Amino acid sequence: MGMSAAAQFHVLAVDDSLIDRMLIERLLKTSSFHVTTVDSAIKALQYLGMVEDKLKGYETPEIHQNAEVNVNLIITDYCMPEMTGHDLLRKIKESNSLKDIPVVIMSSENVPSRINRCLEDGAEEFFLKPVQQSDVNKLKPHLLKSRSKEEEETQPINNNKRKQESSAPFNKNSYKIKI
């Protein structure tokens, strides 16, 4: 049973290896995720609307958030040319508008210091390649937590509106009682 398009989670998959991108895309689609794939961290930032002043020297980026993009999770390879998955993670977590998007790092190299650094810097998970369906199944709780954060952020607005409505003066003409 698939999810409706509106309820479907959107995952941005980032990997410079075509084979690994195809594998992760297939695994995610099997789990009813909407998937967008890109082949570099820089293209991921561009997709997310973060435009870099200097592609190679991304220390002082000029950031323009793309309001049209709605990504619920980013899964990225660690080792990529030009910009690593760890660098992408740090950029996402430094962005006010993107910091709540869960980021998962994957790598074929089991390097404990690298894994710990990514987790300490905000990665939700670190998967060893090849990624398997059991790994993808671990993503749902992070997606649900992300979605509930989005709902919480809009909730105070709704509560304030209700408070304003309830404190409005009573207007006897606005209520009709049928007898």
The other form holds:
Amino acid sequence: MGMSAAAQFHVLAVDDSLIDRMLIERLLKTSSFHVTTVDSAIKALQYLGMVEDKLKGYETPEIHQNAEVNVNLIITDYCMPEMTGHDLLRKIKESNSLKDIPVVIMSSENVPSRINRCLEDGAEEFFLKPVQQSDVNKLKPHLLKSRSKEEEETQPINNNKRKQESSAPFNKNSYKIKI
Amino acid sequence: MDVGQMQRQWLDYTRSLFIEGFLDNQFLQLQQLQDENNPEFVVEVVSLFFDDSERLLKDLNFALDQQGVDFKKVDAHVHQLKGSSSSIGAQRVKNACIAFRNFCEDQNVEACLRCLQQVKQEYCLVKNKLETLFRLEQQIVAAGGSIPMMELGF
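If the one shown is the form predicted on its own, what is the structure of the form predicted together with the partner chain?
Full complex below, order starting with the chain above.
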């Protein structure tokens, strides 16, 4: 069963640095993604339809879904003021309506414990900045997998399941760490 | 000077910037993201870098001038500058920032002031170099030529 080749993937990019937003947007657009950029995790949550519940923090309203917003992947910087990319990741994975959206984290700092934590908490990939075209090329498989899953209505992704990768060559810019 | 000579001059100048370490591979990545639909991409990003850096250098001056220096704040500014210089391939500025952050950890005001001078110097140098490069590009385009594609295999 083929999917519509013309349907563009929509990526939401989150970064507080204007320069990095410009870069990631250009990188994503050269891969034919449709891109929306925001400069904070809070704006990202608002864009995704989450509203602030004063008691519980951010919640997706279960009744009213923001139907016009269709985001296929979220790529976010780690170090941001107020709410980090990791916090954003967790909020997304805790939301019933958003948890199946693949999330990718970017960071300028190579901190193994940080990388591990993000991957364990459900990030698909962790890219070291500056992000390269070769990193962005890794995104399509995650998107195609999500899309075919939606179309075939197979079992939902278990977010805590660690993806096994056949031994891939070590790439300084992105890697999965086995604990 | 004809277009061919200008293009060779541009190539030689760009090569020298890499050899002298002012720019690294990330700058080539920026150039590769530029195309007919985004012909000003490199200039736009680099201009942002200039604005951003000047603001951060002012903030750093201010922060280090205080009676009780807030090293967390100083480190945050340097972290930002390190990030943006890394994103555009300004290697020497990035390296100066890395050294600077080590002294922030040590909470050594004198050393931080020296580092700030170093970062300023590297920033001024790369700014001059890039402005020269962009002028050469404008001349080539004005003469009807196109900017050559740089390969890092020289």
